[in-house]
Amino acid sequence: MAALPDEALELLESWLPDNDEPARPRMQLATVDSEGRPDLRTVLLSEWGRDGFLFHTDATSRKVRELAANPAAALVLLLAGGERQLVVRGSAERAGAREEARAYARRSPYVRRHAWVNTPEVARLPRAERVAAWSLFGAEHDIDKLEAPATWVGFLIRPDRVTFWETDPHAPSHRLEFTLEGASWSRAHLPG
């Protein structure tokens, strides 16, 4: 797939936080199950760039199974208090091991511990026992010295369509959409 055009990258630079900022925006990730039904959940945007948008998750999750069976995915990011919306449609592919390790190291201590403790076994426990498992793991491990668990995986969503929507208090809302057509990107202004 062709990388995003310069104009789209310039807009992303003005809309999204720099990849080095520790606070990461939340985004909605849509996948498709084996019956063709959509599924939606919230994930953190790890990084973005010319090739697409990265997120990381647990390898045993439903979203990973769905992306393995059908890499079609969509993302929605609500920005600037809901006055801007970024919608991305594309295909998911696994991130490399180096990128996954780097993303894990940059996550907050909470997210890094969560990657270790949030297992199916712990999820089935009553709340008091989940709290105890969380505390015990924190007492027994220095989270700053732990590498990512084997279940920590990343995905790159390579876009074939990126839509920038923005409200305007003095005019109708507006969409600027970039669509991959063959090896090049088209650009269209659309009603909001």
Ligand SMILES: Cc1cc2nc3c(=O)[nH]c(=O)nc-3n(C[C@H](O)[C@H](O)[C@H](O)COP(=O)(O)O)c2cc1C
Second form
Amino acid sequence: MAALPDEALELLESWLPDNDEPARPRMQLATVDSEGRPDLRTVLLSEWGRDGFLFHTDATSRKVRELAANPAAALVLLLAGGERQLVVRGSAERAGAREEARAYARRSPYVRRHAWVNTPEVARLPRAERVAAWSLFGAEHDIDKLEAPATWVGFLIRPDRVTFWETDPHAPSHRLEFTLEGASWSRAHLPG
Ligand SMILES: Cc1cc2nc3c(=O)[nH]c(=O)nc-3n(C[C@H](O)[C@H](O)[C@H](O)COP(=O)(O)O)c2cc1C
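For comparison with the form predicted alone, would you give the structure of this protein in the form predicted together with the named molecule?
Every chain and every other molecule in the complex is listed next, the one we just looked at coming first.
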């Protein structure tokens, strides 16, 4: 799929934080299951660039099963206190090992530990035992030296449509939309 055009990339640069900023934006990630039913959840945007938008998750999760059956995905990010909305539609593919390791290293100690302890087995325990499992893992490991567990996986959403929605106190809200048509991107101004 063709990489995003310069104009879209420049807008992303002014709308999104740099990839090395520790606080990552939240986004809603939509997938569809094997029967075409929609699914939705919040994830962190790990990185973005000309090729698309990366997020990281657990390999055993429902979203990963759904993407394996159907790579179609959509994202929405609410930005600038709700004055801007970035909507992305595209197709998900597994990220490279380097991106996965980099995203893990950039996550907070809580998230890095979470990636190890957040298993289906721990989830089934009563809360006191979940607290004990969390604390035991912390006592037995130096989290700063741990690499990502094998279940830590990343996906790149390669967009075929990116929409920049913006409100305007003096005019109707407005969308600038980039759509991939064949090998090239078209752009359209749309009502908000
Ligand atoms: C603010 C916030 C950030 C989250 N970030 C992530 C994330 O980056 N990756 C992830 O797998 N789950 C994240 N979650 C948890 C997901 O929303 C979801 O519960 C989990 O991934 C299981 O989703 P699934 O069963 O649809 O696969 C986050 C939840 C919230 C509320």
